[in-house]
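This document starts with one chain, in the form predicted on its own, laid out as structure tokens.
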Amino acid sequence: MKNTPIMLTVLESLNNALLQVMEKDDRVYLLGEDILDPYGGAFKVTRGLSTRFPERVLSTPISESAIVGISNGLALAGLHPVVEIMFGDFVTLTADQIINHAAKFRWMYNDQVRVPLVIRTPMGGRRGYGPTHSQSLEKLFLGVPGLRVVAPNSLPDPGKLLETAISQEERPILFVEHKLLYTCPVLEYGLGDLQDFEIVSSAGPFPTHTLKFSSAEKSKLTIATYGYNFELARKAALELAYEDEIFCEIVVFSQLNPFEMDPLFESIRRTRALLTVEEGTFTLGWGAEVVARAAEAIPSIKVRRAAALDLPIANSKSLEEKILPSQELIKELALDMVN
């Protein structure tokens, strides 16, 4: 009998990391509201840590900007901590200990110190959790000088940016983890979904992707993303390329800020239209900030975006449905731009 292989989750990627890096490195600590055993985490991501490390994972009140804060001296003192914020709609609730504080000490303090602290936390919908559970606020810390964005994806290997977010010793880092790519496999190249592209990633530690179908002559659009959004435009340019005989080229970036524009502009010169999807809200949002870099690099280009609408988002599915974009909604967009 043949055996089936084992379809490791995002989840338990990250899961691994935080193992790995527990067992590499004594500075590393964990803190953060419920993340003991049993309960594990809200979303599990933690789950056996606390047994497995029981001095190094601090089970924290509920005050987020005082586990921040705490986690900035840490930092200082020469850890490596790494915060988990239950929800991603409350890292508001820390914007001063980051925005103030965690990207600035190296500069305030004439590049003696660094804060190499990680804080993770599940953002974005789906799932009915309503306006206050369910939003994706990344992009009101995307230009922060002194700190990185980075949301993890489907791609291999999720868990290797966490291991090297949290080895490294520069900068503060704020890592979005949707909550639907938690349950996503971690998809492996050649097999399922990627059979049909090429992939190409940057160098560095966290690459930016570019997929490319394996057997078009030309791509016509290419679609920037990240996070869970790739999970939708992957399958909405599957879509296109069977039904519609539309080639995409999908690139997906690990890293949200500072931007690493090269990849997508050399996609862009070959396509000459680009559409960006992005569950945050549409007004002044991360694809905005894509649009107006690519047009002022590559000038006469097509360019649309898929956002979700200046709404909170609903507790009813059919009305979440209707404000967050969807695999529906990239489609639509990317057959207006190229017919």
The other form holds:
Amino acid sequence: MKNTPIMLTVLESLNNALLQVMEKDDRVYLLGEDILDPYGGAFKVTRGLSTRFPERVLSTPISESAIVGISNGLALAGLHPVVEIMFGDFVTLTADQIINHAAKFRWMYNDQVRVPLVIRTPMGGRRGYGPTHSQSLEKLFLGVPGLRVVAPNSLPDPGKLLETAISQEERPILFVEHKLLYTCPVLEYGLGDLQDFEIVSSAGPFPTHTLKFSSAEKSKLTIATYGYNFELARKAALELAYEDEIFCEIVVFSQLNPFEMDPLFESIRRTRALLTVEEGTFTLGWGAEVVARAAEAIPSIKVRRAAALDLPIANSKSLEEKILPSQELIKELALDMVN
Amino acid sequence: MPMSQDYDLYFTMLLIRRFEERALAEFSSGKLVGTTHAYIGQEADAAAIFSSIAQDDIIWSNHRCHGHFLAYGGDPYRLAAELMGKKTGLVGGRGGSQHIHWRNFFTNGIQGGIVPVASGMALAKKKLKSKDIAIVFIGDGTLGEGVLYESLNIASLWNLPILFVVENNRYAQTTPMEVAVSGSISARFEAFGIKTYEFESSDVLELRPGAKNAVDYVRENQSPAALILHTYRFSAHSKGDDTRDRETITSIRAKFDPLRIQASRLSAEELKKVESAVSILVDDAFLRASADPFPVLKP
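And the form predicted together with the partner chain, for comparison with the form predicted on its own?
What follows is the entire complex, opening with the chain shown before.
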């Protein structure tokens, strides 16, 4: 009998990464609401850390703006703060500190300072948390000069992305963790859902992954996505392949801002068709920018966008399911595009 | 012969006054663009506080920052160049009047947002077991911003070595404090358990011991304090936006001008000397800066 290793979840991968990086580097500090043990944070990403590093894990009052501001100050003074915003919906409260402070300091002060700050926050719906605890607001921070926006996914290795984000000094990072991703297993190359795919990852600290069906001669569509929505896109792509013999390439972004388009453009040059999938609202979303850049770079391609309806996210499951983009919607749009 | 402390304090205040007067004049002549917020009338605050700090203390200032910068020991030439948007400016022309940085001196143009940032730098100093403190300058207008109170709460909970300086110049742009600030300023800090020092004076010799006590308290106790200075701004909020009654300002100026008060303690010879020294510095700053090149955007 073969011993199968216990699969790590994305949550465990992120939690391990925090532990490792705090172990290695005593400049790393953690700030956030309710992050102390035994509670260990609303989603448990910080569990165990306050016990291990009591001097460097700081539980804060409910003051999102001040704790991001204080973290800006820690970063300017040479430390590496990681601040947890309990729900991504609350980043609106920190917008001034991100846009007018953290993201501006380095350029505005003529490259004389660095702000090695990481703001981690769980975004996303599908848990029935209703209008103010379910949103994907990262699109509001795309296009902010000086800010990097990173979103882990279930491909190896979400923890590595977080470690890299914390160790770098180049610019502040908004690190967007979809809530449903936490319980997802970290996928293994060549196994399970990935066994049909050939995967190419771009170089650089926050890579873009391109998934192609190994058996497919030609793919007819490129699906671009990030974060948890890669789960939906992957399942939709597998169904399209098995049920309809339609093969898609999936391009999974780890970095949402700045936009690095080369791997996606390469895929679109093969397929001539682009479908973007995201959980933020449709209008002026991540997909709008991706589609615009693709259309500028590669003439006469087909484009569609799957995103949330332009509505608040309802509490009731029957409404929430209709408001957020689904696996079925991805399949429907894909079929429509290739037929 | 070394000059007296009276002379040094007056020198700082006169340098600020003449620099700000020159900046306003250069705006009228078109050499400066954008905006500026003159510190004229408040010079005693800066002279008192900056003669009480330690070399590596962290300073965060606001839109009205020129006086603080000059009292910190900053170079008037680099500041003038920044106001003109020159490559040789403090931040290469990227920031302008209200977004400057030099050594441990920082400013930003958003009301209140600098307070948690300064608090974070104070926390870093404390965690790194340094004796340095942070000093953040706000005004009566900043008292309307919510993040200020979030920061006061945390600064007190965590015993951060930070001094909150409130320069109450009684007007937020054109809005008198009577229509913007309710209750008591000091009670705001006291409610958070923050030690408070309060002065109503534009006499630098009265302010200096108070400023020193406040700075020393923060350093020795590794705890926050507030220094509330009720002062007057004689010039407009920025350039031509003064809606206040001219006669009232003139009579306040006659009574409370910090330069006039301090000048009475100097000899005629000293006054002549200081005027000449400051005038050379300010002339040199603006003349050199105006000859400097503009920055070029790098791709």
